[in-house]
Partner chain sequence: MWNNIYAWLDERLGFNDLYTNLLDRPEPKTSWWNTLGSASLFLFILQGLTGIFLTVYYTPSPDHAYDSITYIMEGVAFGWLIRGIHHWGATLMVLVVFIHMLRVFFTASFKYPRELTWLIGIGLFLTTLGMGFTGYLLPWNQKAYWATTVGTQIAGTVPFIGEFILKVLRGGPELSALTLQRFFAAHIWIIPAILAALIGIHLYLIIKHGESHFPEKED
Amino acid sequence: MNDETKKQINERYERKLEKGERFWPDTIFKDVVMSLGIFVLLLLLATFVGIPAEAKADPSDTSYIPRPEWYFLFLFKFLALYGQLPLIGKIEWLATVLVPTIALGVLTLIPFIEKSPHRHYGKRILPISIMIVMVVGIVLLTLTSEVPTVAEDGSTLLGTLQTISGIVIPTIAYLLLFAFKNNTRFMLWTTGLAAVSMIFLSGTVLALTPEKEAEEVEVATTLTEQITAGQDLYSIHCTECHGDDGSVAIIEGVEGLEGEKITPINSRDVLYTITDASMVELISYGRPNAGMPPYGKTYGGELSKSEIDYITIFMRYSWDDRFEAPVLPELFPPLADGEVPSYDVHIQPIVKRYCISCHRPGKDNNNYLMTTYEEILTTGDHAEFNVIAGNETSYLLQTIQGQPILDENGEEIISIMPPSRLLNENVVDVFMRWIMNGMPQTAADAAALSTP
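Kindly supply the structure of this chain on its own, in the form predicted alone.
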């Protein structure tokens, strides 16, 4: 930069300074207005858009794939693509140390490489071209971050296209820009072709990527939802031994634990002496010496941290008199005179609450499973007798009314259900109406059978 140019710049600076704004209050006021605007925008987004609720983090869940925040997704993708490069792709320190160092070094050295005193964008082609290629690359890497580099069928086509778009083309563009930094037209063409090629290849990748159905994760956010979720989980995993109300003192009908004496878990002796943290750990680890298996994924069980928390909350608000439970929704809609229940609306929630704890795979249940409508009608060692349309002697109806099923020698082959305590009369009535009216599955099927 010659002396004449320096003089012109200094004069322009002085003129701007004379009619410019002051740091206080002008600049501060603008910053406050902008900060307030951003705050209001975030408030509106949180109120009207929000984010989907996610389950509590569970370190024991080995199926979870950790991912960085969105603003680091491009780097996450870059490292994945770098691993696809032949030979050098396996040298991790090149991608994690050398490449970022070179990138930061280039950005640091640009002012020393591009020494033009002009600030007009038309005369700052090199730095602007570098930033265009970089920003386009960052955006495209972020958009394709969910696309695997290797397809499920083993194809590497998508990975190759992503590598060319995210690494090869930008690298070639940077080399050409520095090599021909004095040729404005060449730099413009290089930048344009690089950006268009990257966009085209990334768009092709996104178009060829099969859509993946988003897995819905139900997260209980309110206290009522947490108690209900805990009650459902308790019904499946705990009712078999402890009963639906936690009052069982002697286990019945459980293979290997028949006649075992236990402390009722709905008693003050348990609820007043065990903290929530201890209860969570007890459910997670179990009591192997007493026949209680571990339920936490950390110890080989099938329940997540959130699910165990829900069970603990259910126990507290249901049985601990120090906690006041909110009004919970009905297990099933009450039936009017002449109304026929359906499996979808009435039977399914009842079965989930009282039956699935025993009648699911891996339990001693005469091979009678009740996790689906088809299983209730077709499974079991006595499938032809379990539920018979219009027949009050169906084994299911007899056992839930306290009548065990005996063989020709008078020996019991099916005990009363549930073994610990009989169902309430209104629940038995639902089963009775359902079987006597042909076991309709949907609400529409049941409505067609109902009489005013």
Given for the second form:
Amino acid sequence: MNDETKKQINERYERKLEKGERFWPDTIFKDVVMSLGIFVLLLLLATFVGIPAEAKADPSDTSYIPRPEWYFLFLFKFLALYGQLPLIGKIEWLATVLVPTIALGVLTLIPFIEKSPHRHYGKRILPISIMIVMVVGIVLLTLTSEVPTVAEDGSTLLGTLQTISGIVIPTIAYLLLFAFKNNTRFMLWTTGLAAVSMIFLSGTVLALTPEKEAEEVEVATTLTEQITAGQDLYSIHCTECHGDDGSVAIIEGVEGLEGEKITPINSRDVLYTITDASMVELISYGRPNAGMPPYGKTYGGELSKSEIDYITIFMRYSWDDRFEAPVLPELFPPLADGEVPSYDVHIQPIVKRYCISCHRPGKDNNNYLMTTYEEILTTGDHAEFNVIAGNETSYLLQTIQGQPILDENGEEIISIMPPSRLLNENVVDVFMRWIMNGMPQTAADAAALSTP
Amino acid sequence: MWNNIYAWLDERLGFNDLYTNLLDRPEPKTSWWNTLGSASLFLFILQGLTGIFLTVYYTPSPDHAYDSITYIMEGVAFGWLIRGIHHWGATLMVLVVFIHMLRVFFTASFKYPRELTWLIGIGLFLTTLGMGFTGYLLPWNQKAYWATTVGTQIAGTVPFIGEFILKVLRGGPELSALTLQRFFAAHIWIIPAILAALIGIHLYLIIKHGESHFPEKED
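Shown: the form predicted alone; wanted: the form predicted together with its partner chain:
Following is the full complex, with the preceding chain placed first.
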């Protein structure tokens, strides 16, 4: 750029300044309004949208679908689509390194690449066209980032459409723009058509994508929630050997571990000497030599890091006398006279805490599973006798009241339930009322049966 | 008395000079598009302030990071608000900086005499992304862990030096306590220091050259 042009530019700017405004207070006023608006927006977002709950990082959970930050999603999507291309799709670094480096390099050096002193839009059709196609592409790639390139039924239609919209059209548009960079009208048409067809294709892709149900991640955040979650997990996974209060010293009634001596895990010996971190490792790795299987996913168990944390928290707040537990919500709402309990509100939480630890697949339970409403009513070797509407001789009611089921020879075929310690009277009462009134599933069904 | 104090301070600090040099400057007619730069600065300051509050309770170790965040959200008075602003502020900052850059591109404001302002601006854009990338890991939740895993993996595909970059980023072949520690250091010390320095130069250049006017037919 020669000095003459520079002088012209500077003179023009001086004239603009003369007809312009003062930084204080004119310009800065707009700035303050804008910043204030952003601040209010942030307050609203923080208050009413908040931050979605997420489970603790779990390196062993390979089923988690990794996703980058939202502003890198377009790059992630671009890589996925690029991988679909024949031949060059296999050379990964072309897409991860070369293309981004060139794009960023051009962007950085644009003041030295675009040497013309002209600033008006009409004299910068080529760079503006390139940028528009780029930005449209980035926005569309971000919007379609959730759409899989290969559908569940194996169809690659969506993937092909996305590749055309995200890679093929922009490439063609760029080639045409450079080939006809002296033809303004042609460049405008190319850019317009490219943008419209990309938007149309991506819109089609989004419309064709089957709607996915948003996955709700349940994360216990408050201490009360964590203790309750821990108690449920403890009931399911630990009660069989350690007892519901952790006091078992000699295991009874567990196949393969019968008579095994263990340290009561509710004792000070354990709670005062084992830190939370060691406790988590202990549950995660187990004590294979002493018969305790691993529970952490890292070692082939079924519990995540967060879940093991909850169990540890439950143990601390229940048995460690250095910790004071907050008031925990009741397992189920107490029943009024004549009120009929429902599966959803009453039975499910009780069953989860006291029964599922054995009555789930893979345990010694006469094939009687209790993980769902249907299973409770229909499974088991004695399915027809277990739960009979309005009948007090239902096996379930007899056993929880301390009455083992005997066959005609007087041999015990089902022991009392739960085998170690009977349920509280009010829990037995819930089961009694539920079965005597026909086992309603929902709270609404139960309310219809209740007598005020 | 206030007049005396003002006069005393003015003699030593030069308020009037500051006023004439920084505030009472002529500008061409500006539009709302010109506010995005100062909005980015505002977001940077806001992120700094909320970030400082968060470090009071945050612990950068895999054993405690997640729990310390839970404590900020549940136990600390208005902790949810501070973290909420920091969380959404990060998203908004990336967005605002990006749109600011697009505005400068479309109005060709990067041309003579503002080429250096643009170069520094690219640096600011990249460091902002760096802040986002390093900050994302700190909550140490599933999303953070796996996002960083794939993010660093992409860096690992660079030919020849990819493995080296990957190890530098992660502090070893795998994501570990070391990764969290160095992302934390980068997020609260290294990158903000670079960002603040670049902002200083960027601002100096803007005051030196003034804001560019919107291009017209003859430009």
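This one's a predicted model, so the numbers in the text were calculated from it and none came from an experiment. Residue numbers count along the first chain shown, from 1. Throughout, rigid core stands for the largest set of C-alpha atoms superposing within 1.5 Å between the two forms.
Once both forms are overlaid on the rigid core, the distance between the two CA positions of His382 between the two forms is 2 angstroms or more. A movement of the C-alpha atom of Trp70 falling short of 2 angstroms is seen between the two forms when the two forms are aligned on their rigid core. Remark: with the core as the superposition reference, the CA shift of Gly192 between the two forms stays below 2 Å. The shift recorded for the CA atom of Glu392 between the two forms is 4.4 Å, with superposition on the rigid core.
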